[in-house]
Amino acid sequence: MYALNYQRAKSLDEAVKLLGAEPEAKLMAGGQTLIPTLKARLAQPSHLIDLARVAELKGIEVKDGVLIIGAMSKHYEVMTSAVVQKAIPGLANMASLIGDLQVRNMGTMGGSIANNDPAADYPAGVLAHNVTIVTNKREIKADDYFQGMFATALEEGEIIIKLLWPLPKKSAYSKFEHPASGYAMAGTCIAQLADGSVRVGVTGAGSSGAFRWTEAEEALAKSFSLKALEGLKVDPETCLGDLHAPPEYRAHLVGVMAKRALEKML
């Protein structure tokens, strides 16, 4: 690890006063991508600023029909939440199945977006349910936040504040994953809004992140059942190959997990 210079901001001010007044200045959150990376020394920011004290970013509750999650929510409180399970089941359980209870006990969804790890949760999750990321400055739609692998529309010296989950009918999640790191190899969820409207987030198959099926979710407003998802499938040209799975395989994955979500709302 190289050497820099460690600052824990205690407000959203203060925390945006300091990104701004040091360039190569890095925020963390959880920790649980940008520690390890630091270890590597793969990145040499010149100041860290913990966001760990910042009370603006913390709390969840709803209003007025959205779940209000601050951006510091570790996963382990996402998933125990009493308002979570209640308002959305189905992101109380994406919660549980990320990476194991010392990283669940960490991270954060907040930090999670905003890496936008190809392989992350969270990303099928925020596409599926139609969320809003606040900011400091801005609202962002999911359908715009997420722009490739680990790229996002945040600019400089923008920090997550909460993101607003519209309650859905109902949603579910269901991935297939690594092993050793509990990472989604493919991970598919679903979510039948409000209005009726259906909406897929992929995660961990997509060779430029995380995406909408957006041919599942024709069929599946069509005919919402096992059914209508008989004979579909995901391009292999649009999904990620490496040395743990092949496009092809990735492909064939989304689709089951697609179905199992399905069973789990049926």
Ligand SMILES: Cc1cc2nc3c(=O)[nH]c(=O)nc-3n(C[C@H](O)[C@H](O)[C@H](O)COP(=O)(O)OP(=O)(O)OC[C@H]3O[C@@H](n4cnc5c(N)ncnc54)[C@H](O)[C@@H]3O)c2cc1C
Given for the second form:
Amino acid sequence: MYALNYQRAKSLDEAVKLLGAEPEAKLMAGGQTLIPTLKARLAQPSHLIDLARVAELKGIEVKDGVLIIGAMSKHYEVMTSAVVQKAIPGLANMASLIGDLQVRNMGTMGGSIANNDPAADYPAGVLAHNVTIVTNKREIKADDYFQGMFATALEEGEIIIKLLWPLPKKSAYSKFEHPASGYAMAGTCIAQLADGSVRVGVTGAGSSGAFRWTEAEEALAKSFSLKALEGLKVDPETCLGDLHAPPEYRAHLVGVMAKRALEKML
Amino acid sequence: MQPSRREDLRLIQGTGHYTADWNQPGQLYGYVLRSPEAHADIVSLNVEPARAFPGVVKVMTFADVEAAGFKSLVGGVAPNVKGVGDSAMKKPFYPVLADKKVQYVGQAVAYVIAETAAIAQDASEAIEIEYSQLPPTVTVEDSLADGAPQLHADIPGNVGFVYERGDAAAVDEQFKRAKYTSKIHLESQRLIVNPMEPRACLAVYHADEDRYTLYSSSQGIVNMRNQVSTVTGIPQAKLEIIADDVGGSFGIRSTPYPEYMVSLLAAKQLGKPIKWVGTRTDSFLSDYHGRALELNGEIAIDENGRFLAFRWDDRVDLGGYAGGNGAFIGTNNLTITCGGVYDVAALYARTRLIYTNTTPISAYRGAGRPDIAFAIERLVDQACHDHGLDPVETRRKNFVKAAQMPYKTPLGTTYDCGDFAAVMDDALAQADWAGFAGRKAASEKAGKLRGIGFATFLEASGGGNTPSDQTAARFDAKGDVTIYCAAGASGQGHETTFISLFAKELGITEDGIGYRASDSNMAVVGNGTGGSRTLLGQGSSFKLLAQKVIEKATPHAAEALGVTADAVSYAGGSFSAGGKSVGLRELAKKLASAAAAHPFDCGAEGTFGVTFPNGCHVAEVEFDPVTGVAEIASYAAVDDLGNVMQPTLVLGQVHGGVVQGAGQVFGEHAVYDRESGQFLTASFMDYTMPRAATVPLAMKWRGHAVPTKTNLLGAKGVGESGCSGSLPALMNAVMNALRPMGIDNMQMPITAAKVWQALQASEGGAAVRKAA
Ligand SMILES: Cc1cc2nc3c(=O)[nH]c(=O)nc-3n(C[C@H](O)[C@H](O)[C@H](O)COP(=O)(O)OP(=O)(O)OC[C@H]3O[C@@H](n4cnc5c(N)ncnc54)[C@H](O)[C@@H]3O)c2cc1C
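Got the form predicted alone; could you also share the form predicted in complex with the ligand?
The next block holds the full complex; its first chain is the one shown before.
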């Protein structure tokens, strides 16, 4: 790790100020992605602004048909929160599948979404549930937010405050773990929203990050059944291929995970 | 809850003493700059900018180690081992820091010493190196190809050694008379050893006595001190090596690494202790790698199903240099038991040792023995399949029988004892071999592919190149005793085992008995931990030591009891004569003085032979054809480890070995990019380690002891048998599940992606897909 200055923000205002004060400053949430990156000397921020004490980024509640999750909510909190378990059980389940106990006790939803790892779990949920990301500057719709691997709509100086999850009728996630990292090799989240529309978010498999599988959405909108998914296939051309699996395999897994997620909903 | 081992409380509570826990006042910190290139000439190397960095004390390169007269790192076969045509092994000079050329990604190039570790690392980035890339070769295949890149100018064709063992003509004869033959090509892929504790060292120079202390993790100080001395020229008598707790070794901590040598040199030159603590990345790149063997076997069988001969033509990837024990594994260990548990007329093995632009190879749990056990049992299984022979009865027919013991193999190896048929029957009964059809049908119903496999294997354990295993006992002023040996533990629980053994032998309780290993001041020599030998070697020596203590104490007991020594008898911790008695402890306390050595102090030593632990492991594997995911549905093993001293520790060794075997079968693989020679699996994000859940919780095991007479305990080795049994048992189960799908061979690791792809391409797979 290169030497850097560590700062602890006590409020959102202070975090915004500190972030604006230094061109090379960086926010730190749970540090689960950031610290390994720093240790590998792949990033060299001048200042780290720790968000752990920023009250505005905390809290989980349901209000007006929306599950509001503070950006600094840890995966462990999401997984064990009675509010989440009741409102969107599929999301609590998704959080329980992230990393291991230690990671879940540090990593946060805001950090995960800001980082947008192409194999992270939450992006599939955010897309499927049509989540709104609230920052200190604006509200961003899920469809506008993800912009390819590790790329998001967040601008310089922008801090995620909370995520608004509209309560679905039902939703579920199924994940095929990467054998080494435990991230998603392919993860599919299906949500049937309050208005009856169906959205399918996919992570892990896409060659440009999380994406919506629109063919599956259309098919499920017509008939919310396993049969509807039969024969549907993600184009391997749009999938990642690497040392661990060829694109064809990931494309295939997206379909299998879709079926397994759907089975939980039927 | 009481921990089951003496060392557990200390280790679990963080009060153990791993290498990085040692510190010395005024110490400086080292950082190794490693090669980012797989194969390149070093055109220029300018360390001045790093030297000028504030806080930097010294920057070392090849020039420094050359000026100090450092020799090549030690490796290669022993000088008396000759290859075909009486050839000697071609060993390139393996410099402690790279000289003019780098041969693999991660090779140590420069060593920066600074006031803090962070400064040393920062400064390393200022070093200016110009590399001129050369085409790399990262597989034996590519190294042997026409026009392959040449790693070492004096080793054309990259072949370091061609070794053979056995009688090629006799084997040819047997193949001529054979009714059936089968062959197999297998890869035991390159692995990262990944002990939990990354490598570290602390080097201290004591100027007043011109003496050195090296703190480093090791499996035994004798080899370590020997090789450090050979390379650096520091006389062994001036080199103290300290290793307390060691967080895993598996074979790669038996010999020293470059950091240790340069740290010793710098400690003297700067007059300050030098500390180096490696990262996990350093472990991935620069710890010796394991396995990396290719096995090609053939078997000849007569019309009655009797095995006639095995023929092997194996290829061994040494890495960029001959380091550690890579060459020993590729010659001796691959061949010593290359007929396994079978009584055959002829054996022949040839192995070629080949250089590639990869991290050098050394021992990894079993060091070639699991690999050959795996190959034999895969080949036997393949032959049974090819020719419709029953795998159980065919093995039984061909076993070396208990009545044939001691049995001399065609290679001259003598198996002293064993009852392979009894072990197999015991294992098959435990695994309910007979009930497999029912379980397979149930799996099929659930849409799964189930396979069963087993292996009857044997390995040689207990070798060692130090002529004897010494132990010593020292009594202190309180009459308490500390016992010593040279083999270092790295998780095995030596402290628990040896204190218990010593106490039992003396008939006393364990309190007041301390244990220390790897204390070079004690001048106790012996083999390091390795080759599953410590209990049978050092343990036997401890048994002798207890008897020595009694001998030493007897005259004093006689005096205390007022009788002559021959009137005294010893039992249950006490000496007695004529109705009077005195306890050993009591006597030890009485005779203790701070001023002089205790009269009971003594040493023992002995030389104990090779043993042949053997076993039969049975595995069932279930595949989900939809995803290709494998699950070990059941695992049941029986091992003949001779007499078992500590059942819990033995079970732990078996479990650990089986998990590592399962790791190799289903996930682990160190991969280099063929074109660039870059190392692709340098972190746990890409290198698949086995998890606790990789093996079933309900794994069954039991011992089937056929005690050996080659040591005083009747014990055989256990440390590596888990790998030797699990690799073939699991792979035979995998193939049993996949063969009906039209898949006849698959190389490890059996990843879900690979299985799915194979099923996509196979006819059986198409049928399964349709049904699913
Ligand atoms: C061993 C291991 C296993 C893992 N397994 C999984 C897995 O299976 N699935 C999975 O999804 N993830 C996994 N992760 C990642 C984990 O979920 C991380 O928590 C997550 O990626 C980042 O969250 P964090 O809170 O740690 O963020 P940090 O690492 O602190 O920050 C990540 C990035 O987000 C930025 N950031 C943080 N908070 C905000 C904010 N409020 N506004 C704007 N920018 C912000 C930071 O500046 C930084 O660039 C794993 C991590 C580890 C170490």
